[in-house]
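The chain below stands alone and is given as structure tokens, in the form predicted alone.
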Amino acid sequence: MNLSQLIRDLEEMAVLLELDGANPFKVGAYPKASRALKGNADEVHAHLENGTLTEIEGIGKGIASKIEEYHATGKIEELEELRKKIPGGLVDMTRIPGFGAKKAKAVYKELGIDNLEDLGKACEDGTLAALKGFGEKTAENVVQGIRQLASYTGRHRLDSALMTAIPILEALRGQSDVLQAELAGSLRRRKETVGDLDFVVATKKPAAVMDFFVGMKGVTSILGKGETKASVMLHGATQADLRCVTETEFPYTLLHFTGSKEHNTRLRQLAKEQGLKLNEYGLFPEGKEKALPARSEADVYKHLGLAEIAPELREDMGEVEAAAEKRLPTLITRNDFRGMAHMHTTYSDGKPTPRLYAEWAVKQGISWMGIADHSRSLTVANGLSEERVLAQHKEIDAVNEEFAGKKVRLLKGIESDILQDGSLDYPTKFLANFEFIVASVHTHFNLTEKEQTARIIKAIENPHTTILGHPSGRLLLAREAYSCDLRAIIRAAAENGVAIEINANPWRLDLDWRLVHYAIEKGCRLSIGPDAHAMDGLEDIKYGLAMARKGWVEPDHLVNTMSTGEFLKFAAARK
């Protein structure tokens, strides 16, 4: 069963049901179920076999039957009927930020518009602005949103791409004719968003492997099929490309198609300087037709006089020079983690209790977990009043007493809103109650670059701020970053001893990895924060880890590698 496609189908069901005017409780059940499937991906097949899907929190009997139907037939009949009934363009409209199903239904009913192109024209000629409940500002936002969607076309978030690609990779590796198989392209380099999915296979029977590839469940069309290459379109408008080569060629082909293009260009230049020719089939001495032998990519780099370069670093940002001089970074791994900050509980908009986080920490061998619920101003997220903060602290004290023998400690933090004037969200005297503070922007995104930068730097200069949360405010493929000078903000954080978050939520992955590299250069500490609102959100750490590695992060650059005492000392140093 293609779990990633099932999740997308359930998410589409929610949108179509809302457009169809279904009961809000029924509509809301589908996103909840899709999140439950993401968080329990390893257990779904076992529950299907045992008929126990409803044991997964968030999946009721009705949706369980839909999942079973998909497992048996590859489709959900109700979804097929809704697709026939509701114009697909209305679903596209709901992807415009701030333009939900209610607005999409209104323009369809009143103006007969059922696609983005006509919606854009209605914005340009004033028709949309004249519609009751819309106005000129809405029309301006819609135009901007349509432009954003156009730039996102064909792109997929890292988590979605991996969810689609990993089952395909495992299926390829399970074929008897496949000797080796790997992901390639920007997905292997762990870019925050990716286009096509690339697979490289070593085999003696390429025709058989390609027949399997183009015949996989989930393939909607075959775009091309030759002797060594095949391209298909998958559900969800994702293109997947397969290249079949010999075992001798495999390391070279994998290196070439992993990229980036800029990295490959540097390697070819280096090879040329050494009297060699490098391409996707081998590394050839001048005038020779036989390539230098290589069992792995490490051998290829060694032939060029380089240390092996991790796929995440292959972006032509100095990695080739560093490999030649044997000064590549010792990249952070999950095993280096001793703690993490930024997770939400039932006190604001999270699902777990503090105790659940402590239990998870014991299982993972983590020493500290920094609770950071939303502060009082963010009422939409059930932000904590001063009284509720103190009540939470009592509960955290009780949990810490219970887990003291297991060497796990919950830390008392808050994700404080950065107010419009740059202040934090409680009186100065009350801020002293927290052991650490994540300061984040959640409102007033439309300030000028100068105003937004000054606002954030003022928050950084507050002696109670420990970490700057999701510093650009972006939502990948959904919302652009607000306007601010992030380099100036990074410099201010470094000067003031404030860590900057690499928010691990796959919608954010913020700070951008390109600026992570800059932050390290400026001596700024970093914090990989899960921003978890459910227990499965803690596993998003792997995406933050990927961004950190792309940014050349070593263990000493992170607060996550500090002991409990070291982190508390770091947080208290500014007060």
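We call the rigid core the largest set of C-alpha positions that still match within 1.5 Å between the two forms. Positions refer to the first chain, counted from 1. On a predicted model such as this, the values are computed, not experimentally measured, just so you know. What changes on going to the form predicted in complex with ligand DGT:
- Core-superposed comparison between these two forms: the Cα of Gly215 travels less than 2 Å.
- Core-superposed comparison between these two forms: CA of Leu162 displaced by less than 2 Å.
- Comparing the forms between these two forms on their rigid core, the Cα displacement of Pro530 stays under 2 Å.
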Second form
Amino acid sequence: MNLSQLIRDLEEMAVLLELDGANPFKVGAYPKASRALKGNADEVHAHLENGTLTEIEGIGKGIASKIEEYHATGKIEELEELRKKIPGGLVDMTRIPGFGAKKAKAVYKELGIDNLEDLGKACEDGTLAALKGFGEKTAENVVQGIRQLASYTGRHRLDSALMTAIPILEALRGQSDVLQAELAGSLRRRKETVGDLDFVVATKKPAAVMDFFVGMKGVTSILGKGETKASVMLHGATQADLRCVTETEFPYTLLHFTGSKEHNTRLRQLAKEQGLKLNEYGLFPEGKEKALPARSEADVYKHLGLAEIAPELREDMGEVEAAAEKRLPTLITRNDFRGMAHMHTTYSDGKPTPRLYAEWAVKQGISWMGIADHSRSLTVANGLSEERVLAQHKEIDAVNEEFAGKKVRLLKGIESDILQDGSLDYPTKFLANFEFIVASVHTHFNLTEKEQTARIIKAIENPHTTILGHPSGRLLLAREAYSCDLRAIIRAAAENGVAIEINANPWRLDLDWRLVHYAIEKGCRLSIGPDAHAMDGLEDIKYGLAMARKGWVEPDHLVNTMSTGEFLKFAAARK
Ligand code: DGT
Ligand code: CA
Ligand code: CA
Ligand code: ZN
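Could you drop in the structure for the form predicted in complex with ligand DGT? We only have the form predicted alone so far.
What follows is the entire complex, opening with the chain shown before.
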């Protein structure tokens, strides 16, 4: 089930009901429920399975049935009805800060305005300011609010963007007129969320390629189409841009449209200092019309006196200087992996048995797999009692015996809840049964920054903690991180020899890559954790890997590159 979509739907319900004039009690229940879902995201699924949604504080019977309806059918009938009845533009208006349903209804009733564009115009020509109860100041705020809105909406998670983009890229490459095709933009840089999909194509027949692009399956509207540029809207409100150029221009155009804008600006400055002019068509010596020849991006960087910079690094975080001084990081690759920690089994809320993970490891050439189910306090996720932990250990021993000849070992870990006071789940004596522990926050998201930071640092200082799991608790485009001082937490982890997870689940990608960079500087170890609940969840490590690369991670910075013995020693060193 798509939880973030459900949360958005419930929020939309509240607005539509209010616009429809429903009673405030009914209206108020929806935002409350959506907050409750965000606060208990990890547990929603288990509650659905058990039919216990109303046990979540803030979810009443009426809304529980809507959630169940969504779970079963993928939609909420009442919402569909409301959408038909109320102009969608009114909902957009209520997203403008300080502009609630009451104001939206007023402009609709008095001025007949039912969309943001017309509202913007009414601000500029003074119509809105003249309306009773609005005024100049409101009009100014609305103009600003509309601008802000445009920057939030329409972003997409990396995984869903890639799933849309890869088939398009392959289709482009399959066209006989296409000589080369690449992803560009934030997607090629593997940002955790992207605004739109960018494609660059080398061709002698741009018109044919453009026709193909705007005519593809999945295109819902054509936003623009020129001789070499096109923009389309795809299903799921995703925009895609295409740029067609000649093969000579291609490396330059690809470099330009990969960005980031800030990276490009640095390169242009550097070119200027060398008496060159860099743009999307080429690199031109002063006064010359012919560009320096380049067969690839590497050639362009070489002309500028730089080592080739991986797309993930192009964020103006010091990569241009590092490339000039030949000290770019040797980025981690999938081939460097020897093990990974944090996967769930049938014992808590995962689908695979421990044995399946061992089988997968054999196929992938991985030496160790760190099993980490939920701990006993997280009852909604079927957390393990002490008895069941011991039963699982017996099963793991049996699997290990079977796979010993194949040089694969399952490690006995747990994803221990960090309790409200910062202690770990289970009595201290029992914790000694685990070979490693991922400590994670799943509850009490609303503590103050000071309390939350102290709570997490206390867990880090616990000698049984090996890895701090998903440190910020964010769910991309769905739930903000809880407030805590992540820099202080990183420093504490570095001092205590605790690794910090880069959770590879595409909803999380947590630790944020911007802070991964900081963690390395502080000497903190990192762990790319699949947090798998099913076998295909293991494939998410590609997203974790991308974030690690964006954070300048080299093989030695990770626990994933350790041998089984090294990782066990790393975990034991703290006890
Ligand atoms: P997004 O789509 O918001 O996630 O981010 P990007 O980076 O994909 O941005 P987008 O799609 O607007 O443009 C793609 C790239 O094109 C961008 O990363 C750098 C380049 N670019 C776009 N506009 C400018 C500009 O005004 N100046 C420079 N130097 N580069 C630009
Ligand atoms: Ca883009
Ligand atoms: Ca774009
Ligand atoms: Zn977790």
